[in-house]
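Below, in C-alpha cells: the form predicted alone, a single chain.
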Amino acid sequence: MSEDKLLPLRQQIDAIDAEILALLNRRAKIAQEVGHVKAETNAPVFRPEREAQVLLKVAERNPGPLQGADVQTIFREVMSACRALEKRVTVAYLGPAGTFSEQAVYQQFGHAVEGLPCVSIDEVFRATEAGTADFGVAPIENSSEGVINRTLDLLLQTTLNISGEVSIPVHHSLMTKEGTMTGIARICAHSQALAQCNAWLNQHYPSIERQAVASNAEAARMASENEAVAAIAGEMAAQKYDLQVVSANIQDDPHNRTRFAVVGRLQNGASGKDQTSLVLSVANKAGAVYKLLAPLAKHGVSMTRFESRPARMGAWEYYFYVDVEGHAADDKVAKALDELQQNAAFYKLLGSYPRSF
C-alpha cells in the first residue's frame, strides 16, 4: 500500500528533476556566453562581489523549507561548475589535502576547481605572487588562540590584494588507524589544534607526548603510516587517510571556529556587504593611535578588528591591523581612509572584500 503512495511522488520528484537538470544546463551556456564577453575584454573568470551578491539574494528569496544556509551551498557548487565551463580556477592552501584549509577553498570557490596543496603558508602566497595559484587561502585567525602571525606578516610583504574571507566551524577529533589508543606514543597535530584542544588532552591522555606538525593533514598521514601515531584533524583527514575517530569534538571551545583570507590579484567590486582589511603605524608618542584612529569616528565607520605586530624596526613600535565594515570605495569609508593615510607613518590597504557568510 505504502509503494503505491510512494510512486506518484517519485514521479513527480522524476519529473522536477529532469526540469532541474534542463535549467542547469541553460544557466551553464549563458554563463558560457558570458565567459566569451569577459574574454574579450580580459575580465577575471572569477568575481567574489558578484557570487556574494547572487548567494544573499537566495538566501533571502528562499520560501522553505530548505534552510537559507543549505540553498547557499546547491548555489554555490552551481557557480563553481559554471565558472569551470570558462575556466578551472586553480587555488593554493596549506597542505596536504585534508586540511581546514582544504575546507576553506571548497567554501569559498565550491569544488569545480583546482586545489594546490603547499607546505607551508609562506608557499601559498609564493605561489599566488608567481601565478602558479590564480588565488591563495591561508588561515588568519582562531576564535580560540587568536590571531596567525606569520599570515599577518606575510600580508604586509605581500603585493597580493585581499578578495574574500572564510569563516569555518572547526571541530577537531582524535584519529587513529586502528581507532583505539592502545599501544599510542605520540599524539600530532599542527600548534594551533594542541593548543585547542589542550585542556581535553590534559584530562584524557595527560601522559603521552604530543608534537607539534606543519598540519593537521599532516599528522593523519603520519598516522595512516605508523600505529603509535595518534592525530588530531577534521573529518575530512580521517576520510582522507582512512583513519578511525578514537573521540570527536575533543575543541575546548565548541564554538571554535578559523577565520582564513583569500588572496589574489583582484580588487573586487562593492557587493554590499563588505569589509575593508588594512595597515597601519605611528610614531610612537602619547595619543598617536587614538589620533590615528579618529576619522573612523568622524565619519561613521565601524572598526571590526585591530590587532597589533611588532614593527621589529625598533624599540616598541608596531603595526595595527585593522578591519573595518564598507568598501574603500563607499563614500564614507573612503573619506575615512583618505584622512587615515594622511595621519599614518605607515599605511597599506590590504583590500576590501565581501564579508564572510
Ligand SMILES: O=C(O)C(=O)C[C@]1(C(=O)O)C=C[C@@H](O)C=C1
Contents of the next structure:
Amino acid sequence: MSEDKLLPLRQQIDAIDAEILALLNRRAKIAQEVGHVKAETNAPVFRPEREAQVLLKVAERNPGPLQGADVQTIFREVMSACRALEKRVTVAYLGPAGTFSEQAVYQQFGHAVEGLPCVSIDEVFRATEAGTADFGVAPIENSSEGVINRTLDLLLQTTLNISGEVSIPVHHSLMTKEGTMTGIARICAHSQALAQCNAWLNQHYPSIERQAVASNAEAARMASENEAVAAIAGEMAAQKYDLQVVSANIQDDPHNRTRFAVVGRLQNGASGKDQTSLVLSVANKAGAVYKLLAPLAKHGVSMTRFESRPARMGAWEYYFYVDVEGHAADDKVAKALDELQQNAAFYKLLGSYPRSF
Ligand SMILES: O=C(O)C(=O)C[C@]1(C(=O)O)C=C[C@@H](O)C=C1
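Taking the form predicted alone as the starting point, write out the structure of the form predicted together with the named molecule.
In what comes next, the whole complex appears, and the chain from above leads the way.
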C-alpha cells in the first residue's frame, strides 16, 4: 500500500517542519530586537532596500529544487510576519478589496499588513500624506492601456517619495454567480478592464451590453447579487464574492501587466539594484530636451523610461517623467542629476528605490 511508503516520508517532513518552525521563531526574535533598536531612534520599520537585498540573496543562494521566485515568495511572507512584530504597517490602496491594487500591496509588503482601501487615487495619496497610512500603492501604468494620468499628476504635487515599484501580471476572467452566461444581460467591469478585453468580448459576446463601473471588485459584487450580471475581474475577486469563472485569461494581451508606485515619507538607502524617478521640464526650444538629458549619457547613467505629459497650467509645455538606473546617492547618478537640475526649468526628484523583480 502506498500509505505504508508515505508514512516514513511524512515523518521526515514533520521533523523538518519542527526545525523550520524553530528557525523561523529564532529569526522573529532577532527581528523583535531590531524593532527595539529602531524604536529607540524612531527609525523606519519598513526598509525596502534591506528586504530587496534579502530577497536577491535567497534567490542567488537557492540550491533548488525549489524555484527562485517561489523561495522569494516564501521569504517575502517571512519578512512580512517578522516586520509585523516590530510594527504592522498600514498601506492605502485603490479599493475596494479584491482588486489588483490589493494584490500589489501583498506583492510588496507580504500579507502581514493592514490594508486601507481608498475610493480614489487622490485618497490614497491624501491618507498617506496625512499619516493615516504609512505607505500608499497607486497604479502608474498598464502595459496595454498606457499611463494612469491621475497618478502622474499626483506624483508631481505630492510631498511623498516613491519608495518602491511593483509590477504584477493582470489576468482577467469572466465570472458569474452560476458559472454560465445563460440569462446574462450585462457584462460589468472597470473601463480599463473592458478596454483590455475588448477584442475578446467582440468575438465571444458581441451582443451583450457592457457597463463600466467604479472597479472590477464592484462589478464582482454586483454579479454576486444579480444573476443577470457577469463581471470581469481577477481570480481574487471570484473567490471573495463566491463567483464561478466562465472563461479565464480573457485579456487581449496575454502579457498584460500593471505597474504600481509605492509612496511614503521614507527616503530609501541604496540596495545595490535601484532605480531613480524624477520629473523634469524645459523651455520649449529646439534641441532643449536633448540638451537636458545630455548629462545622463555623459556620466554613463541609463535611462529606463521617458514619459511626457502636457503641463496643463504651468509656464512650461510638458513634464517629462524619467526613470534612470541607480540610486540618487550613487556617485555617477548624483553627478548626472546635479548637472541635469541646472539645465531644467523644473526638477523634482521622486525617489530612489529597489527595482521590481
Ligand atoms: O533589517 C531590518 O531593518 C528589519 O527590520 C528586519 C526585516 C527582516 O525581517 O528581515 C524586517 C523589516 C524590514 O523591512 C527589513 C528587514
